[in-house]
Amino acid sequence: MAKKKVIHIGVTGLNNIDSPGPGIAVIRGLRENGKYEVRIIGLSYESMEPGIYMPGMADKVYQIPYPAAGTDALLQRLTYIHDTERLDLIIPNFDAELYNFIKLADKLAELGIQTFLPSLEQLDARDKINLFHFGKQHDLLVPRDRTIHQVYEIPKVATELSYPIVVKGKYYEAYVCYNYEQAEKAFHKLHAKWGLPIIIQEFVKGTEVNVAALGDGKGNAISIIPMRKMYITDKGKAWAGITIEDDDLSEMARKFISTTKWKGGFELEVMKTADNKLYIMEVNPRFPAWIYLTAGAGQNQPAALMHMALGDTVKPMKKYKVGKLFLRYAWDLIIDVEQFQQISAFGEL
């Protein structure tokens, strides 16, 4: 039996906590690709990210600088890691880090490190700040919204949109607010955590559904998996969900890919109203934390992205299993303090 080629892949998003990053789910998908043996190089930001220490996930872990440090600091660190690990591919999994990785894509390619990411123009177009305009431009339903920088702007916006309103952070988190006091509290909380601006969005009543999808950068949909959340945490994160059959939802994702020529993975957060209208609430420009469900349903999106990034031919996947359910659970991971000290002190484990 021929030995499989080993592919070295850097993966971020190892914070497998109550508001999990996608990294662990991506790694699980990559390890089930069937063609290559993968060596996973975890890229962490903090020493307490559980994915650093989880058995069978990352073969080696390096800390990398926070996105605010800029592209030069990131490139310097990735070059050091590459000199040791000979990376073939990096899959970033956080919204806030994508800007730096996209800007560095050409330089990383010169080093022999592939990525499979949208362009900066695509990234900006689907930003929460630009989402309503994006919807009008591409004939997609998006709730009305306003961008604010001061808390005193809330009453005026609330009058325009009517309570309840949805107060959203620049990168993550959202709160449904039924009065000014709730909106003010949400504003300050999100401002402190994610900075400005804050987005105030029209509230749309309905059933929340999601789509994980993968585009090839040429307008073709490689994979589309719709999912309905079955249990949601107080932070709005899906703790359980089930694959569903919804032709309208799938067609919306296909239209998004064809009009934007999206390259890479993304998630549509959609509200389906009682009269079956589909409103895009957010477009997350990377794999969601529940992406391993796509592998369970028969369309392994992380593996497909890896293959495309490496130049392999990947045909669009049509069939998937409806009724596949994921359920997250908490697990106490016991580690030695020496492991924590090593990653904290030396930035490697």
Given for the second form:
Amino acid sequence: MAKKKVIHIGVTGLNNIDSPGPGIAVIRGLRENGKYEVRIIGLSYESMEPGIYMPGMADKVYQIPYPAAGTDALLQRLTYIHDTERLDLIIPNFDAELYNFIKLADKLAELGIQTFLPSLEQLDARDKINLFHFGKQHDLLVPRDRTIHQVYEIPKVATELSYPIVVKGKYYEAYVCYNYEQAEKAFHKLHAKWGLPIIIQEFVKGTEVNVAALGDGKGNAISIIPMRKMYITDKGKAWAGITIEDDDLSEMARKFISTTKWKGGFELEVMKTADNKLYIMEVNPRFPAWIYLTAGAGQNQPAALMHMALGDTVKPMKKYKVGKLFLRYAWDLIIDVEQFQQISAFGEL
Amino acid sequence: MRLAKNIAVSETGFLFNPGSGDSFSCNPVAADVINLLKEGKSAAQISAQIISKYDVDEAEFEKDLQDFWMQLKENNLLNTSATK
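The form predicted in complex with the partner chain, contrasted with the form predicted on its own above:
Next comes the full complex, and the chain you just saw is listed first.
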């Protein structure tokens, strides 16, 4: 049997905690790609990210600088890693790091490292701050919202949108608030954690459904998998979910891809109202943490992204298994202090 | 009355709505009702078959059946626009 070509892939998002990053799910998908052998280079930010130590996941891990350190520091570190690991591809999985990776995409390509990411314009257009405008432009339903920088702006905005309102952080987290006191508390909490601005969004009552999708950058939807959360943690993250069949939802994702010509993976967080209207609550510009479900359902999105990034032809995938569940679990890893020491002191493991 | 599109029903009475992801467990009588519904039987035909199969008072069963229709409707498992 012919030996498979080995592809070296850098993957971030190894924080496989109760509110997990997508890295481990992406790695599992990549390992099941069927065509290549993959060597996974984990890219971590902190020494306590469980994915650093999980057996069978990353073959080697390097710490990389926080996004706030900027593109120069990141490029320097990636160049160092590339010298040793000969990276073919990097799949970043955090919202906050995407800006730097997109900015560096051309320079990385010059080094021979591929990425498969949306443009900065695409990234900005679906930003929480611009989402309502984006929806209007493309005839997609998005709840009304306002962006605020000061806590005293809440009453005016709340009068316009009327309680309950959803108070959202710049990158993550959202709270449904039924009065000023709750909104004020949420504002300060999100300000301290994620900075400004804070987004105040109209509350839409309904059932939350999600879509993981992959666009080829030319307007074609390579994969669309709708999922309904079955169990939600106190942080609002799915602990269990099931693939569903919803033509309207799939059509919405298809429309999003064709109008934006989205390149790469993304997640639509959608609220389905009692009268079957679909509101886009958020567009996450990367794979969600539950992305391995797409592989389980028959459309391995991380693998498809890898193939496209490497120049392989990938045809749009149509069929998937409805009624496939994922159920997350917690598992205590036992790690020697030497391993912890190694990654903490030398930034490599 | 018909089951909504694509509702999957197992022999044991486990219902799965692929559109919403909701799932339900039915007791044996409810499972029989669902399977008869799937076969396209009318409400009257379903009543007649269940009453002949189980030792149950007709009036009591009719009341329970009405409750069951309501539950199916509330959980979006019925296609109420189609009548048989």
